[in-house]
There are 2 protein chains.
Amino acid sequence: MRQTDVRPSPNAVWLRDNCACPQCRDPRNGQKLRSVTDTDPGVRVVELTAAKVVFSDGHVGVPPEVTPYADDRIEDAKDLWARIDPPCGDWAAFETDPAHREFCLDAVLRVGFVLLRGVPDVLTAAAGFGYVRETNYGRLFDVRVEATPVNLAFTGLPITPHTDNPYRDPVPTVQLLHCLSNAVEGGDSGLVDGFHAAALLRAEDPAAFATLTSTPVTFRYADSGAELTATRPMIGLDPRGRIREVRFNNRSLQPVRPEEADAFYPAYRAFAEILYRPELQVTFRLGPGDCVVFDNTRVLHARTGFADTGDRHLQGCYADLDAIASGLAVLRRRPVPGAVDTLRALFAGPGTADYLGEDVTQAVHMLQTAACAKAAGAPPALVAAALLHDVGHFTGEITGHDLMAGTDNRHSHVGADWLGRWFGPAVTEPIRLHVAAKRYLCAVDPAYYEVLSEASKHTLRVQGGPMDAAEVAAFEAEPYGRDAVRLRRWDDEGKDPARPAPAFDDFAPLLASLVER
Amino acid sequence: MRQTDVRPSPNAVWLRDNCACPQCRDPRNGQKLRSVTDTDPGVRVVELTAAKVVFSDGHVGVPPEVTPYADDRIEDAKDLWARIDPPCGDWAAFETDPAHREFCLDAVLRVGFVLLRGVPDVLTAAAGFGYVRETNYGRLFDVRVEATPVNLAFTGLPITPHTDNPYRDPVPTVQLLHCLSNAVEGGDSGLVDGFHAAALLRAEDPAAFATLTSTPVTFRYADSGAELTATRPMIGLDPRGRIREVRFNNRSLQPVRPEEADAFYPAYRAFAEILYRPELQVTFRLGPGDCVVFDNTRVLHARTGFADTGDRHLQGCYADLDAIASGLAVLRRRPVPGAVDTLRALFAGPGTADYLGEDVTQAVHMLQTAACAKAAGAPPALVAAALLHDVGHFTGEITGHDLMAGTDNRHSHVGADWLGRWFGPAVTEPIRLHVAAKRYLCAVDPAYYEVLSEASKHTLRVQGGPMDAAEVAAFEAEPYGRDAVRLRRWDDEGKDPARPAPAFDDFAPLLASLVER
C-alpha cells in the first residue's frame, strides 16, 4: 500500500481506536488506554498487514483481533424449550469437577436453569454461581409453609408461573431455591421458559406482543420497611426487537392507566394463557438438598397446590447472570481434556450411579456390554460402541433420573451426537440405533422379548413398543442396523451382578486408536 | 346503573383484575391474590360507586385507587443539569435527621449524585443508601495512586468521563467513592450528567443519537479470575424512546463490527465531544471523609490530572438505585413537619455554617437582618422575608459552598420557590428580588456600592454587576421591588459580629401567623 492510499474499509478510525499495541491497550487486561476523541477523524491507514498498521498520524500499531461478540442475553443465545428433562447437577461434582461446573453454569445461561442435588445450603450454592444480591429480604429468605398458616400465601394453594421481584430495577437476574424439607403431598415445582412463551405470543398474536413490549407497566411491593416500584414492559426487547427480558407477576402488577386497559388486558391475558399451558411447563419435586438455580429474567417458576399438612421449607436467594457468564468464560479457558480422559471421568463419576431397575451400576453395565462384544470378536469400533452405548445418560442433556418415568427415549441420540466430537459413524451410529434395535428385535424375534429384564420391558413400552412392518423395513436399510442389533444383544447380557466387569482402562488404548478429531 | 349495563370504560376487566377488596388483594401488603386468567374476559360492571363495585360474575368488590405511576428512571423524572453546585450532605446529619437523609437520597435519584462530608468509610455510607452489590472486585475496591506507579492507570493522568463497569449486566446502578487521602496537587473529581449530554446529542445530531440508541456494542473486562462482557447500546431508551441508561467507557469498549464502523464512529465521537465539554462538568475536590454517591446509569465520573507525588487513596463500592428509591419512599411516609419546625431545624443545622467571606454565620446574618427589619417597623411579611432571605442556600438545591466561586446567583429564586409551599408573595417576592435589588441599588445610588462588604462586592460582579437603564426600569415596575430594596439594605447591615442576634424562636409566632398552606 502506498503512502497516499486512503482505506475506507476497514475504517481507519476504527483501526486507530482499537489499535492493539501496548501503548494503546494495556497488555495485562486488554483495556484501551485512549479516548475516542484522541483519534483524528481524518486519520488514514498508510500500511496494513496482519501484524502491523501504520497510520497517517505517525502511529505504528497492531490491528485488533475482532471477536464476533453478540448479546448473550437475548433469545438468539438461548435454547428455548417446552417440556424438557431438567438439566441436573450434583453439588459434590460441581465442587470438584470443572467440566461438571461448566455444564451447570452453561445450563443456567443457555437452558435457563439447572437442578442441583446434594446442596448443603443456598448461600453455598450461590457462591458457586457468583455473588449474592442482598435485598430488603436479606441475603437469603425463607419460603416456609406451615400446618397452621397465618397468611394466605403460606397455604397450600397453587402459585401460577411468575418471575420474582419485578418491582426491582435492576431485577435480580438469578434466583436460587434450596429445599430443606418437603414433607407435604403435592407442592411440586414447575418452570416455564418465558422467552419461548413470548416467542409463541409473537407468532400467535403479534398485536398482543407489540402491546406488551411497548407498554411500560408498574410493579410494586410495599411493607413496613420497603416500598419498591419498577416500571418496565412485561416483555423487554433489545434495540433490534429480540426478546431480552420477561417480567410477569400479577400479584405486584399495579393498575395500568384506565385508558390503556382495553389494549393491555387482552394482550396480558393472551400471554398468561400461553405461560400457563401445561405442555410448556417442566415439573419436578424438590427434595431435601435439592436446589434449583434459574434465570429470573426468563424462566418463570410455579408451585402446584398441596395438602397443607406437614412441613415444607425452602430457602431462596438472588444473584446475577453476569457473574455466571464470567465464571463460565474463565472455566472455558482451561485446557480441554481429550476423549479418553473425559470418558474415564464419566465412568468413574456419574457412571457409578444406579442403573435404575437393574442390579448393576451404569458403568458396570457398559463395561460388561463391552466385554461381551470383545468376547464375540467384534471389530474395535463396535467394542467401543458397546462400551459407550449409554453415555447419553451422563452428558448432561439427559440425566437418567427420569429414565423410568418414560421421558427418556433419546439417550441413544444424545450419546451418539456427543461422541461425534471424537468418533466416526462406526462408533456413533450403532449407539444411535441401539434403542431402535430393541424395538426391532421385539418385532422380528418373539423369543427376544422374553429375555428382557423387567425394567427393559417397562422402558420398551415408553420407547414405543415393537416396530411395525414399515419401521422394520426402514431399520433393515440402515447401514449400521446390523451392528446395532449385535450391540443390543450384548446390552441385554450386560446386566449381571455376578459377572466381573473389566476396568475402563482395559479399553483406553482401543478408544485412543479410534479418536478421529 | 342497571343490571344490564355494559360499561366499556372504565374497563370491567381492569376493574375486576385490580379489585381492592380483601379477598382479591392482601390487605397487609397490597399484593393481588389472583391471576389475570381468573377474570372472565366478558365480565361486566353491574354497579359502581366510589366504594363498591358489583360485577356480573357476582363478585362484590372495591374499585382500586389509581396511582399515576411513571418510570422514575427515565430522563423525564430527572433534573438535568450542566454546571451546578453539587448537592452536599453531611454524614452526621444523614444519620440523625430524616429530612437530611431524604434530601440526600432524593439528590441521587433526581440530580444523579450527592456529595457527603464526614463519612467514616464507604461501606457505612453504602448501608445508608441500600445494599452493597458485591462483584469480583469484592465488596469494596481501592483506587490508590502511589508515588511510584506500577501501572499506567495508577499515574496522575487525567481520566475522561466514563461510567463504571459497562461490561456487567445488570450494571451497578450506583457507585460510591470515598476519599481516605488526597495529598496530591490536582486529582480533582468531575461529574457529567449523561442524560443531559444524550439529550443534547438528540437535539444537535439526531442521526448520531439514533445510531447510539440502536447499535448494541460490547464492553468487556478480563483478568485472571473474571471475564465479563455485556452487549447493550451506549444510550438505552425505554419503549417510548425516552433516555433511560448511558454506558460510556472507551477502555472496555470492544471493536464494533468493521461494517458498522462508518456509522458508529462519527456518532460515538459526537457523543464523546458533548460529554467532554467543560461547561457540562461539575468539578470538586474530594478531601478525607468526603464520599460522592452517584447514579452510574446516568452520571459519568472523571478525574483531572495531577502531579504524581504524594498519596491519593479512594475506596469505592457499588449499590443499586431501587433500594435508594425504596428508602426514600419509606422516609416520605413520615409526618411532614410544619413550616416553623422545618425552618427552626434549618437555622439550628445548616444555618450555623460559615457565611463565606463574612464574620458571622448564615443564621446570625439572617437573624440580624430580621432584627433590622423589625426595628424599622416593617410589616410582618417583610420581617419574615428578611429572616428567611437566604434559605435558598440551605434547601439543597444550592449549598452555599460555591457562593464565592460565582456559580450562585440563583439562591434568591431557589429560596423564594421553596418558601412558596407555605408563604404568600409578600414573603417570597422580596426574597426573590433581593439579589436584583443589590444590582439596582448599585445602579441608582453610587454611594451604596461603598457600604458593601468586600465579599458582597465580589459577588456583585458574578451576579452581573450594576443594572443597566432597561433593567432599572423593569425592576421599578415590580410590585415587590420596593420591599426588596428595603430588605437589601437590612441585608447589608446584618453582618456585624459585634451585634447580638435575636433567637429564631423570637420570630416563630410571626412565622406561624403567615403560613398560608
Contents of the next structure:
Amino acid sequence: MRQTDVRPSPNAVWLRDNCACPQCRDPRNGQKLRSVTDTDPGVRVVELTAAKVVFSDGHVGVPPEVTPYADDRIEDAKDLWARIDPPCGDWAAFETDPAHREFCLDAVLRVGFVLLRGVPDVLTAAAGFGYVRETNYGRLFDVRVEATPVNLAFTGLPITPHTDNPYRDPVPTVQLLHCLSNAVEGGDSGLVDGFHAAALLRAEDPAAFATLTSTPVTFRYADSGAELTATRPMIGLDPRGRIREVRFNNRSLQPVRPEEADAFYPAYRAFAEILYRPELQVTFRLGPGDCVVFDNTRVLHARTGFADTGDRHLQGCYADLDAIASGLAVLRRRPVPGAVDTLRALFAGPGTADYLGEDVTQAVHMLQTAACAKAAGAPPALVAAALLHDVGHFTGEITGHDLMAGTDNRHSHVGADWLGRWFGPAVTEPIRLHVAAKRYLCAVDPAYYEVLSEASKHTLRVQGGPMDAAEVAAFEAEPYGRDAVRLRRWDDEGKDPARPAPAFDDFAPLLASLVER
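Previous: the form predicted together with another copy of the chain; requested now: the form predicted alone:
Since only the chain itself is given, any partners or molecules it might have are not part of what comes next.
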C-alpha cells in the first residue's frame, strides 16, 4: 500500500511507536529507544510501503513485523494427556546434544514434564533448565522423613495430587525432584495433567468450572520463619477464557467466605474427584539419578505412602518456565539443515518397508494419503501433515512392528515431536491427533469402524479403543481436532495397491515452503 497525501491514518501512532528502524529500536536487542509520549498523537502517514514509512514529522522509518498473539502458558499451546508414557531424557545427551536438549525443554513446556536419567544433582539439573528460584526452603530442599516435619512431604504418609507453593505470588512455575535413594516399599511418584482435568471439568460440569475460575481462594503457609499468603482462583484463565494456571493444595487452602461456600465446595469436590481418577495419573518409581522436571502451574504431583523407617531421599528445587522458554527459543535459532533431504531419505529408506499388515509400503501409504488431501483442496500445512503423518513408525524407539505385536508406539506423538524441529503446529498437531481421531470417530460414528482395515482394527485395540464420553469432549475441544479427523479419513483411503502414488518430490516444494527454521 502506498499513501501519498496526509490524510489521518488510524494506524499512524501505532506505526510511529513501533517503527523498526535503528533510530527507534536498538538493533542488538530490539528494544525501543523512544517512549510512547515521544510520539505526537496527531502524527500522520505520508507514505507507506512494505519496506518504508514516511511520517508527517519528517521521520523515515521501517514498518514493524507483527508477532501474532501467542502465549505458551495456555491450554491451546499444550499437549493435554491422561495416562501416558513419560517423556524421558538422558542427562549426558542433554548436556552434549542440542537436539536432545531441545526435546527435553519442549517436553516441559508442551507436555508438562520430563523424566531425566543419570542426573548428578538437582542444582546442576536446574542450571540446565534455567535459574534456581530460592525460597524459604533454601536453594534446594531435602524430601525425607524428619522427626519434626514442617511439611507433610517430610513424612512417609501418602500425598494426594497437588501443586506446590500456591501461597506464593508469583508461584514457582517449575519444580525439580531428584532421587538420591529409594529403598522402601511404596513411595512411588505420580503426576496428573491439571489442564486436562480442568478441561474435563469444563465439559462435564460447566457451572463448577465457572465457580472455580471466578471464586478467589486464599492459600497460606506459616512457620517460625515465614508467613506466606496468596489469593487466586483455583483455575486461572487468560483474558480470552483459556486455562492458564491451576493452584490445588488442600493442605494450605484457607476457608472461603461463608456466602461463597454453597457454590464453591461442590465445585471443589467435583474438580478433586476428576484429579484423583486413577486413569488420569502417570505413576512411576524414581531411582537414584532420576530427576523429574515439571510445570508446577499445570502438573500436580503425588506420592504413595511408605514406611518411615526406610531409606528414601529426594532433593528438590524450584525454577521458572520463562527461562525454559527462552532457552528453547535460543536453541531453535540454530540452523537445522536438510529438512526436505532428511525426509526424502526416510521415504526412500525405512519408508519402503511393509506397512503393518497392509498391501502397500509405508511410503506409498503416506504418499497416497497426501494425494487424497491435495485432491480434497486441503491447505498446504494439512497436505504436509497427511504426507508425514506416519513418520513416527520409524523415528521412535518402539517400531510399528512392536505396535502390531501389542505395544503402543504412540507414533502420532513421536512423529509430531520429531517433525517439530522444522514445522509449526498446523503441520504437527493434526499428526499428533490422528490416532486419537480414529478412536474419536469410532466413538461418535459406529459405521466408521467398518471402514477400517483389519490391521487398523487391530491397532485400534492396542491404542485404547473407542473414546469414552470425557475423551470425546476433550478431543472436540482440540484446536486441530477437525483437521485430524480430515487427515484420519484420508489415512484410511491411502491403502490401495492398485492406485498409483505420486513421487515424494512432487511435495518437496510444498514442504520447503513450510519449514520454519
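Here the rigid core means the biggest group of C-alpha atoms that line up within 1.5 Å when the two forms are laid on top of each other. Positions refer to the first chain, counted from 1. As the structure is a prediction and not an experimental result, all values here were calculated from the model.
S.K.: Would you tell me if His196 moves between the two forms by 2 Å or more at its C-alpha, with the rigid core held superposed?
M.R.: Moves: no, less than 2 Å.
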